[in-house]
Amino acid sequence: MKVIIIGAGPAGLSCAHELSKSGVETELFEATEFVGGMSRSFDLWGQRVDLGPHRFFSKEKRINHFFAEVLEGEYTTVNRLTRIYYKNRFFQYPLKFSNVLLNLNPFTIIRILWDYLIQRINPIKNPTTFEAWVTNRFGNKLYEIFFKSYSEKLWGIPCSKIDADWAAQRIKTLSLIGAVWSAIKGNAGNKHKTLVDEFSYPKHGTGLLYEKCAQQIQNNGGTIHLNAPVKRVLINESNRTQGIELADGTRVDADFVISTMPLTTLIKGIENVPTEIKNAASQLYFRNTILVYLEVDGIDLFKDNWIYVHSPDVKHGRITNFRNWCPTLYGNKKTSILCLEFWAFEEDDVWSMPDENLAKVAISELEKLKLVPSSMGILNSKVIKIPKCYPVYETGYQKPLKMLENYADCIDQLIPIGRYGSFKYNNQDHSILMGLLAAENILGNNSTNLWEINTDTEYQEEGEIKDILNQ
């Protein structure tokens, strides 16, 4: 039996590993040069980063086996602190009580808590939307001022076209009450999902886990191949993968293919699909991410791994600080880098914008928001773009989506995993899973349902599914 995986990413090659592991023979294709997909680290101004904030936490035992297995001890334990900034001020999180009424006037509280009465009162039936999701579970005034603005920047749309199922995913377990009752407490005893303490990093970057997981992989029999980019998979006329095209026009036969390539893309390389599958596949689409990393001439800056900016005045989501992640990271080097996150599509302007204007930008809004002290310099700037990250959960996603997942069931022994293969927002943690279930499924030991992995199901609700952690 052979295997073919498309895609170098968390999903791919924890498959990969799985497979090769097991004596299956498996050739692996990764369109760029390296491994890790948007979990990769790299070196930069001697320092190590990541593709953005990527941490490890999970109580499934598959994925932690497989962490454990082959990061080899090579990990350490991170104490996480992240603050949401708004309006000038940093509120943390989890939510502390003191914190929340040195910062929100007493007006804003009571009107806080008068909507969310009102709310309760008058509870929005059957909500479809982000937008009324969120009201419904929080009362409006919260839902302005801790979901709207990240949201709206992160996915480039209104909160009123956002399908409510991201909320489902992400945060269907909170409420106010369960919050302020946690704050009253001191989060003594917290086992929210979201809400963790610390976490399990790679001494050297996220990316580290999955550069010895490929290497693995060769030393257990399995080929990868970097700069390989495939055009197609390829279908015989009995509607059963007989392998995949690159884009060089090399074709290699395999009995079953794994792909983690976008399910759009997927579908419309496909041969003889029906035009109503084709239109299906035009109507989901993805949200790019712009990385612009800063190198400040200084080492205390602020005290967060990274920082949610809510502040509607400025145009990035989210900040970074790799100089509080762990020592491996950084060395010697008295310097600190920071990255902050832009999100946008191909048509809008800013990402077409050339790198030196979008460090200005950055730098511009990083002043604004007063986080470094104006004695220290910046000495560098690098700018990452890395298109098609997030797929886009607008209103009525879920039944085009349906119809490709339902088209891919119908071929046989093509299995898509992973966030982009899914078209499911996963976490590094889902992916992994992923992975380790569709080579389980390959190996006969399993028969999970992979579509099901990171949806708000009874599948994840009762099952040992249900640990997985969000990051």
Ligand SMILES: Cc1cc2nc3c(=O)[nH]c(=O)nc-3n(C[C@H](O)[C@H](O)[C@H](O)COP(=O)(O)OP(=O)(O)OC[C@H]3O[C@@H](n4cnc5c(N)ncnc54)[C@H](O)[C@@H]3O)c2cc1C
Contents of the next structure:
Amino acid sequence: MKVIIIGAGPAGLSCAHELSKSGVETELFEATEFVGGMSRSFDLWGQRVDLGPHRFFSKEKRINHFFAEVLEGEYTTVNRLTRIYYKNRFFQYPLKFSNVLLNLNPFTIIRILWDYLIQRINPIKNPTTFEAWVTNRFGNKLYEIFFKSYSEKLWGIPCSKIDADWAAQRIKTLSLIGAVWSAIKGNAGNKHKTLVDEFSYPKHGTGLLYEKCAQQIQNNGGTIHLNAPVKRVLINESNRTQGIELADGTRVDADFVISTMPLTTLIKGIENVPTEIKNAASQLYFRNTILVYLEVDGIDLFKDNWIYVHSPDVKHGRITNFRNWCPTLYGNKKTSILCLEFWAFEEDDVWSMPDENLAKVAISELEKLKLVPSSMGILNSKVIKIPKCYPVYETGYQKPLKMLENYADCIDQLIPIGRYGSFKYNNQDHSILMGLLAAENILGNNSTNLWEINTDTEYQEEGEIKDILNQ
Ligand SMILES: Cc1cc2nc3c(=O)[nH]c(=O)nc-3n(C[C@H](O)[C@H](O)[C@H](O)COP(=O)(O)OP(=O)(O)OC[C@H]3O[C@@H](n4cnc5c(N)ncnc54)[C@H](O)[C@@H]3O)c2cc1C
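What would the structure be for the form predicted together with the ligand, rather than the form predicted alone?
The next block holds the full complex; its first chain is the one shown before.
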């Protein structure tokens, strides 16, 4: 049996790792010169950085086992501090009532409490949009302050058009009773560290996991081709997968094809796709990310691993400070690398803006926020653009997505997985799980419906770190 895998991100690599370990002939084709996909790490100005912040966390035993097995001990524990920056003040994230109340003026607090109580007494039934979902749980005022501007920067569409699915998976709800209870318990209620407080992290960046994984696949006899973009998947008259065609025209046969290339591109590339399926694929779209890295001449900037920037008067939405992850990233360097995230659609001016202009925008926004002392200069800048970063869950997206899922299911031996590969807002852990389960399906040990992964997940971070790592 021979399996072809398209894409060397977490989904493709975890699948290839599992298959090659079981002795299956595995050939992986990656479009770029790197492994790791959006989770790769790279050297920058003598330090190591990721593509924005990459915190690994999961409560799923097999994912944590994969992480520990592949890294062979080369990981550490990072203390987590991530706050929201709004109107020159820091707010804890996930939100805590006590912290919110201490940081705002009395009028705003009364409005927050009033809106929260009204919403608890009279909730919106079956909220289907992000706006309705968040308002239901937090009240209108908290929604306006802490969710609206950030989410609209990220998605580029009004919150009333974002599907509630995204909120349910990503947002920890807020409990007034919980806040009162922790205030009564004080420190006694806070002695166990959870996945909110700390996380495991590969010592040389999140991409180390995937570099080691790629090496182990090759040690197991698998093949990885870099700079080998796949143009399309080949299907025969009986609707069975035959193999792939590369961008240079080369054809390679296989018994199974696992695809982590964008689902929409995969489907549109298949020969004789029905028009309604092509139309459905055209209704799904992605949001791009622009990362602007700045090297700051100093080391004590702010304590957070990353900060969510809610202020509507700046365009970026998040700043990572790699100095606050682990010392193996920066060694003996005496500078800090920050990464500012901007989001854009392809047609937006900012997406085609030259790198030097983007760097100027980033520097001026950083000055505006006053997060970096003016005495510290900016030594270097670098811009990286990531297309198709976020599958946009615009209300109504499920219908065209379901059509693509059903169509792909009718093609034998073709398995789409991954973040843009299955149009699911995956973190690394979800993509790894998809990869491992796809391999199990092929090996005949399982018959999991892979479309179901990361669809019904509720926010879950309360596990204690010691239990998670000892699984
Ligand atoms: C700024 C940012 C912050 C993030 N923060 C976190 C975080 O804190 N925690 C977390 O767990 N996750 C985080 N993520 C998400 C994480 O990066 C992704 O979930 C993960 O990389 C998805 O893995 P994947 O294999 O599904 O897709 P990808 O990583 O996108 O990999 C897909 C691979 O397929 C290749 N490919 C595409 N088309 C073709 C083709 N035609 N032929 C051959 N190869 C092709 C691509 O080049 C790529 O290497 C973040 C992502 C970003 C961008």
